[in-house]
Amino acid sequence: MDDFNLQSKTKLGIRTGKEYLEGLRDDRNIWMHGKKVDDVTKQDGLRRCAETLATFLDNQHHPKYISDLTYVDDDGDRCAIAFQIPMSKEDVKARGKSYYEWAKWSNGYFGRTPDYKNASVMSFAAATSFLEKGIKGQGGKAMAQNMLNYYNYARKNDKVLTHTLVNPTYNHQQGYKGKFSEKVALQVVKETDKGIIVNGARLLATLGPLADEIEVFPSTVLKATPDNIPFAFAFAIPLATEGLRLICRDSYDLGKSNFDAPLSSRYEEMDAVVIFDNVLVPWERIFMYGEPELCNPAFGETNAVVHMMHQVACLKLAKSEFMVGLMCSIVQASGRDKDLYTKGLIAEVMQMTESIRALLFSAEEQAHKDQYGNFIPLRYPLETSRNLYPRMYPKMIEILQILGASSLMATPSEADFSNEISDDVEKYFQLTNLGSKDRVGLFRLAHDVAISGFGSRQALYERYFFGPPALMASSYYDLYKKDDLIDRIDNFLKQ
């Protein structure tokens, strides 16, 4: 194909499978059920999510998708295409098919896919003007050129990252005035020649342990005071950085069969919390510094938000579409597809299906030039679907356990097809139309999403995806455009 003749032609900036799992086996310090983990590659519970990751990878390389998913930059290096710079609405959509794409491969249950951090990495590096308004450090010029630097490093170098965002809470009325406590947040403690020191927390870093580095930005919830200078700042280093550690939850795969575990045993993307003792982060790996003030806005205004939700948005339609598919599976299986209760179900959650996709098309359609001279989807399309979506998942969840009932315990495993009671098996768990193997793998699927320590994560993962949901709609409120609203009352009041 001539799409895969160009890509010998030129150097590769995406790497293969291989390449990604060799780059994980270094000095990373991982913590995992009360034990620091070898090598993250061969450690049960981690290994079969990053080889999953690895044939994501390896697919961009595929001429099937090479097309859709990577671009050629000025150099002539091939390069995953969440890292180009949209110039026009043409390249908004070509961005969204190959989120979409990458989404489908899991079905939006690997959330934490790299076009996610690929995204928010071009959208600094584009807007490097804001940057540019830091006074403190090396300057806001330097700053800006590290960040430019560092987009250059991970497109072209293929680089996963994973990030982090939350300082821990100590106490809630303390953080809720936008303060951090000193013994628990990540702080500067030090400067030296070559950088600073950091020591502290944050959470929750999803694919931390599975991650080439991490990005550390700075909360949205600092204020702008001259005691928090200390909190502000924004960087970038590997995960095997001497003083950097990784404590893990527990984890969701537990060893079993694809049949067993559709999902958890091959998309549990660890979630860990990252603790930094004294850690030395580089003044070239630093991007912000010491502006409490530039924090805030950080996201809002490079627009690395909206580029990051048109991402989320295409992996919420995939998990959506998922939903319906899984459902219609069911009950087609047991003849209750003529139901009109059942049918009235599954409608809804088609709506919500169809809402996101219509949302993402309006987005996308209305794609505009930003500040910089760059082009974004329309913000307020993804805004809706980003405070719809926390409310709708949990709502598919709660239908299909209704529709699933019962049968989503009645799942024997697989090894039972092989056993001496295997005629039981056989003759019991048929339905209707579906014969007893493929019932109990799809509804095994069904536990997997609904019933699962996988599936629960998952749900409330969608809840608090971009932060907690009051505090979701309150800026959703802040953002709309009233005032023209607002004077089409009064006028009519005059009237």
Ligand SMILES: Cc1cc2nc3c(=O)[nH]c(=O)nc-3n(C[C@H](O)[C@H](O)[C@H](O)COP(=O)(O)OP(=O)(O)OC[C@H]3O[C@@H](n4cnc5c(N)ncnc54)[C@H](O)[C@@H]3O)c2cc1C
The other form holds:
Amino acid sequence: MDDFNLQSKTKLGIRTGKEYLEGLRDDRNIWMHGKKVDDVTKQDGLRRCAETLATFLDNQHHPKYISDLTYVDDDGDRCAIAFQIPMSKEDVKARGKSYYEWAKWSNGYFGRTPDYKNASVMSFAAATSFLEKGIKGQGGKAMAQNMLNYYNYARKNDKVLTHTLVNPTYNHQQGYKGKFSEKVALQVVKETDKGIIVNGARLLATLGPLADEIEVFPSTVLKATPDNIPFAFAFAIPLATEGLRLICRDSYDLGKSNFDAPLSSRYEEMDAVVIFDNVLVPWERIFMYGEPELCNPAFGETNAVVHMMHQVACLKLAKSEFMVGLMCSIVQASGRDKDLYTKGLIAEVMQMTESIRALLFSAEEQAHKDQYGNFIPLRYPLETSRNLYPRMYPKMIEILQILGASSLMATPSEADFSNEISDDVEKYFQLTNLGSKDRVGLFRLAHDVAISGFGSRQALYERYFFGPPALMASSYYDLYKKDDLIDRIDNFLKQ
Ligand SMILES: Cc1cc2nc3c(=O)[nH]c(=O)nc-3n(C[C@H](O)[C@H](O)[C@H](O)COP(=O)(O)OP(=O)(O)OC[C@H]3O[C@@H](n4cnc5c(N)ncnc54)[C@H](O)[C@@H]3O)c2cc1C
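Could you give the coordinates for the form predicted in complex with the ligand, as opposed to the form predicted on its own above?
Below: every chain and molecule of the assembly, starting with the one above.
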């Protein structure tokens, strides 16, 4: 780490990594590998990802990044730029620059960096007039104020958020019709003077065990029927809330060295199913309540989905660029970079990368004022990007497997370079343009992308994290401006 000032802050605003790690040491109820986790910052399988995120938070203070990643608010507090409400096209572009910088630190493999959720919280706070409509005009003002207060709390304390937007499916036919199951879905079971009591499950909280707070919001794409009142709400609570339990999948960080597992040793951000066992949600933490018709369009109407898609497009650009770099390195190592077929395969990935870049450019260049007087990037290019990437990324993985072939399996471990078979490894693993150790390191990286448990989870993440692709495509179709195009056909036929 460079020698820059990481003293504990005296004013509110961006936190240091140390402060983040200290904040995780609370009585959160996390279950992994059949056992309750004592301390997520010491738990194998979680610990190293927390440490990675801590270094990212420290980066915010670095002289190289501080002006691009933070802003000083009216109170003189330095906060993360994703929290800044954009008031101009330049502000939108500055957000994009900051997202892209964050993304490059992990080459897009840390999917849930805090800027993603910060963008969403900012959007809801910037659109409080939408929330004011809540409770048919009765309680909405208070809830809008709750949202503003929460935004300032998260912003001034640099909180790391996760979110859970989806109820588990019990019956797909009912689910497709927008009905949630009382047996499994998260629902309000009681109101008290302190707040609401909720019971049930939600999926899936990426980074859940390593977040400070969890947002429990309606889905961005799944629409509930108007009678789904007990299931309609938006709130945020600390991870260490009584009755809240996270059940993790197996960790893909198996304790290997950075050489042996370059990605999974650093970016295992974990996903967890979230159980609410009669959890009290205080009134002041509730932002929407009891109105499915308000919840259904919330992410669209507040433009939160637009700002989240903006962050995601920047992340996917960094990830795609990384894939191009990785593939070119692989083929250059063995001199296959002159081969027509090989170049054609990689050119396809280059074209996908440039498509994301062009969509991002288009969205930022056409940034415009929204209905609340703030600025947003143009929605269509970002919608296009979020609909394309779930198909692009698995295609990139397929191409990487085709390019890598058995080299993805010819991957001795770091220890084999210093034990009694090290001569074998040095001799038989070299390539025309790469020594053995560098070749093994390169293909171990490719293995972590294309073959490992970590890599497979990444592919699944790209397919699903933003919602079911079928529903995203259907909503894309609905949003698309089609009328003029249909008229053109009509007019042509009438000629
Ligand atoms: C790695 C990973 C991380 C995730 N992280 C988060 C997170 O942090 N927060 C969060 O809230 N969620 C998260 N998700 C969950 C994500 O939102 C869901 O996976 C997604 O919404 C799909 O829901 P589902 O998994 O229940 O699939 P299902 O609803 O069971 O869908 C299964 C299949 O049915 C199709 N389908 C669904 N509905 C319809 C329909 N009406 N008509 C036709 N076909 C349909 C889908 O396209 C899909 O192919 C994550 C998912 C993954 C895989």
